[in-house]
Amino acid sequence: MPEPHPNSAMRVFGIETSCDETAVAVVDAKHGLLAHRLHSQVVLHAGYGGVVPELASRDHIRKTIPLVRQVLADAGVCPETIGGVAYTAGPGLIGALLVGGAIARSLAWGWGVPALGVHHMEAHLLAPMLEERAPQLPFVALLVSGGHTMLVEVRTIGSYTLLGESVDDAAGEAFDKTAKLLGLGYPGGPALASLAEHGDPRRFRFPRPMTDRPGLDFSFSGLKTHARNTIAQAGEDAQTRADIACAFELAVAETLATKCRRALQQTGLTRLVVAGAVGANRRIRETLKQVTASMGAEVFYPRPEFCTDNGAMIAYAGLIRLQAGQRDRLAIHARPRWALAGLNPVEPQAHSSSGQT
């Protein structure tokens, strides 16, 4: 195994290939994000109505190395100045993870620097740290994406307490399924949000699941069923579809807001971090802003382009852990399932906020 690079605390290369986006970035401990690139596979999978794992893996093989070259050129850096390579080790699609892991591990070996497999959801959780207005620890994190919806208490990086999670469909999954019921294309979440802009929020009222009982768990599968029943009863003309989309989106936003309010009250914290692709939804952002403001709390987001999967968050999460002295051996780590609560904590003095871009 290569010895740690003498500049290993300074500059980290990140590779993200957990699902249907190939992303690469360089983050510097002093200067922040130097460059990032992303290739989306939306067009590749659109005809299938969802991600085809084998096609995703093959596309990562084609696109990762060209993106590596482009990001190095964009950043104006050469491999000799890279101090470490971080890659998404999980959770995600096993084939896609192995592609990114193999390329990252090979680059690290060739460049003579350490490599580190990063937890995808921890990277999302830390993405707001890349912003100029970065949150201070401790905080409550709402991780809300196509595959995950969870509330996490974050006292220090790597020390996570799960407060609540979805017992069935994640919020993003419910968005996609409801969009399909409405005859919308892939990806469904953004399409539904766009349609909801034209809806009347007063026409239909969808349930706010699990808000009438204690606890911080979520359930969104019933909203999809409610949408199906509403479509069957009310018809599918253009305005009705927009009204249903609006009612669904509002129900998700208010459900998330109710649970976030409870989580802040339960923990006594006053900072909320929202990360994951669904966190880019405008109505959800507005609702959470109103709720936190009414409590005297603050809400923090990454910029919209860093809500979805991206290389910058992987590079930053890797930077934090490489600075703390963590390293992987030569094995490539790929974990389709990986509990966030099982990560090793990082000592507070190792934290680095790279709010510059």
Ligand code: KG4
Second form
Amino acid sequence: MPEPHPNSAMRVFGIETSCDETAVAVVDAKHGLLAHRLHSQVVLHAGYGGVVPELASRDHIRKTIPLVRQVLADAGVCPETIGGVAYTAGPGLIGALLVGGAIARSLAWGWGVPALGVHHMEAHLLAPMLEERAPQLPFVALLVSGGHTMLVEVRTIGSYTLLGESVDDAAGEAFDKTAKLLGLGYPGGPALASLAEHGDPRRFRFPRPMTDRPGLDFSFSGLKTHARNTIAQAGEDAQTRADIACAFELAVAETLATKCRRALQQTGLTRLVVAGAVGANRRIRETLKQVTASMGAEVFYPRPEFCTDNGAMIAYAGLIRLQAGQRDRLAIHARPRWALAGLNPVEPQAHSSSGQT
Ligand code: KG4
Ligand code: ZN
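I've shown you the form predicted alone. Could you give me the structure of the form predicted together with the named molecule?
What follows is the whole complex; the chain from before opens it.
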């Protein structure tokens, strides 16, 4: 397989199947995002109150190839112009990862181009780079999703220092569990946010966990216990439920904001990137905007559709690494657990023969 020059213009196909979204995209080094498509499995899992891994894998098998065809047609590109295929190698559900990895590796083989397994969280934190107003390095990234809550110092691409993370539930998980207590369906985050719109922020005050001591770790599991106790005391009429949702959301938003302010102060950086599905939350966005503005710092978000899992961020992360000469051999990589801090930095001039091991 010919090795492209590290800085050559490249077009990369990206495939995301780490959890309950099948998503594909084509990103071009010169022209940016050409097309992307997504199939959400939310309806498939809704009746179970959470993602059923085996059902997720089977649905990825059904949906990925049709989406690949559609995205190539949407982008108006033929496979001969694709220079590499990127796929999510982890972290995620093992069966789901293997489906995307096997399809990506096979496409790359068929098209005669390199493949590269990318880190799902790295892709999330690089997603704002796809926007017109992209952040410059270095920055602090807040990753908030259903599975993760972490603060990361990003000095260069691939060089990540974990500043803090949740010691128990992720922020999205806390939203989902509290939503369930309030009788809302899965996924609970967006439903709780809608209910909170009608709530009175002054009626209840929820704790801001771990803000009264130094450090950048989070703990959100106590908030759902607080919600349960409040429901037991105050009842479950419609207004009370909305007031509880509002107090919960405000507590999460202000806790995240306190830790982000600390992370910026500690690192001396002035740019904050917010990534992950919980970053689509309106109140959290507003609170972080106010906090960063008050410090003379800036906050960057991907567009809401790229806060949740998507193929564009995988194609983009793959593009950066493939352009730097990284590629995998013929093996399919699938790592359910994979530390972000263990990645190797991208050095544009380097021309390494293997990916991120
Ligand atoms: O990033 P994501 O799609 O999956 C993971 O990689 O975990 O995150 C989904 C999570 C769910 O917990 C969902 O309830 C939460 O993000 N979420 C929200 C909002 N939209 C999604 N939480 C709060 N407010 C929202 N608007
Ligand atoms: Zn994700």
